[in-house]
Partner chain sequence: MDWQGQKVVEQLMQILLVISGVVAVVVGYATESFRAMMLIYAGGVVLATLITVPNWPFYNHHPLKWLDPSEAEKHPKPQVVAKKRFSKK
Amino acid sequence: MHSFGYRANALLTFAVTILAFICAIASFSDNFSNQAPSAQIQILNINWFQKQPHGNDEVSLTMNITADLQSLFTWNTKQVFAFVAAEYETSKNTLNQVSLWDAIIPEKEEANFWIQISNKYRFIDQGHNLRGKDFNLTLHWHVMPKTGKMFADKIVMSGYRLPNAYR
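Put the chain from that sequence into structure form on its own, the form predicted on its own.
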């Protein structure tokens, strides 16, 4: 006969195998959800646009952020991390990203929102490259599932421009 330890090991191995299989199926089922998030960002005001004493440009913006990320939530979604980034090009870098705002959205009911906010994080360029610069505002999101791999996506909104002179 088999000992108690051998039987317990066999039962535990079987249970963990079944659990892993169920988690894999749960993660795979997220591929069939219909996701259609939407967002709009409007710049209401440029609060200040200045050159710092050590030469870097700094901008403060007031924005309206409207987003509906409810379609990202499925039965397997734990939370969604969303952030708005300003993206622009300079002669040194083809892509500069500066995070302006972020939030953790724990529930589907909180994923349809409208907020008016000044940038939560400082919009600073390392240098004096922002005068008259065209830039995009991009809403990024990372979906954190209960089981399976995280995925990320974004909505790029273009057509924004900074002033030619400091204020």
Second form
Amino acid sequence: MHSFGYRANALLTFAVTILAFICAIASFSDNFSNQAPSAQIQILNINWFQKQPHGNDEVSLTMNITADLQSLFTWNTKQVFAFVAAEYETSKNTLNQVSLWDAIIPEKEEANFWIQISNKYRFIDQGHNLRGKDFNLTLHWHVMPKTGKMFADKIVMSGYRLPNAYR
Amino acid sequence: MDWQGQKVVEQLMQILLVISGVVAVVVGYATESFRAMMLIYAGGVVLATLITVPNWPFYNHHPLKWLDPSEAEKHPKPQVVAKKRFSKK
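The structure above corresponds to the form predicted on its own; please give the structure of the form predicted together with the partner chain next.
Below, the chain from earlier opens the complete complex, with every other chain and molecule after it.
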């Protein structure tokens, strides 16, 4: 501690170390938040259901997505990334997951929402297995922190079925 | 800055920074404001810098007692005797 530069350096280094500790504590505190999100998805209409020229099935649907993700936000949350995926099984793959819609929710107030849209991303199968197929619609979310660990989870909603014939 | 001052300054710096950190986390968590935590900590760092880095006069209250010049004359420094080279004849 015998010169200005020496003291300034020591202080700066220690300050940055403490900053790292603070951020770790902030991230750790996320483990104590009570999360109780809810969601519902309704398929309003199958717009069309065709076999593409390459032989793959494609579906277009209009969905009504309702969700309340407000309880996921903590003081250490920067944004929540949510997406809806259709999940089903085929003889070729045990699990097929096709992402149909996603959104970035930057604030708690926007996390309680209702939206009616057709699928943002195309629902295309690897093959032609979709006729009469039962599938789940799963709402996944990633809680992105300001600092530290990211948490991800999902709600699985089952009971959806595609028509038996192309239209 | 004298030795006593250096010791005090080092301890002060560590204590000030740790306390800023603790207060920042507690207030931030209680008010659910990440921004509050960062601002309080930044304020604490600036405060610690102002208190401990400049060479304030109150860190010099125990100056070193250098030896008095008259005392030094009574005990002269030993002279280094140059070694004589043995020249070959």
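Positions refer to the first chain, counted from 1. We call the rigid core the largest set of C-alpha positions that still match within 1.5 Å between the two forms. As the structure is a prediction and not an experimental result, all values here were calculated from the model.
S.K.: For a quick test of reading the superposition: does residue 158 move by 2 Å or more at the CA between these two forms, rigid core aligned?
M.R.: Not so; residue 158 is displaced by less than 2 Å.
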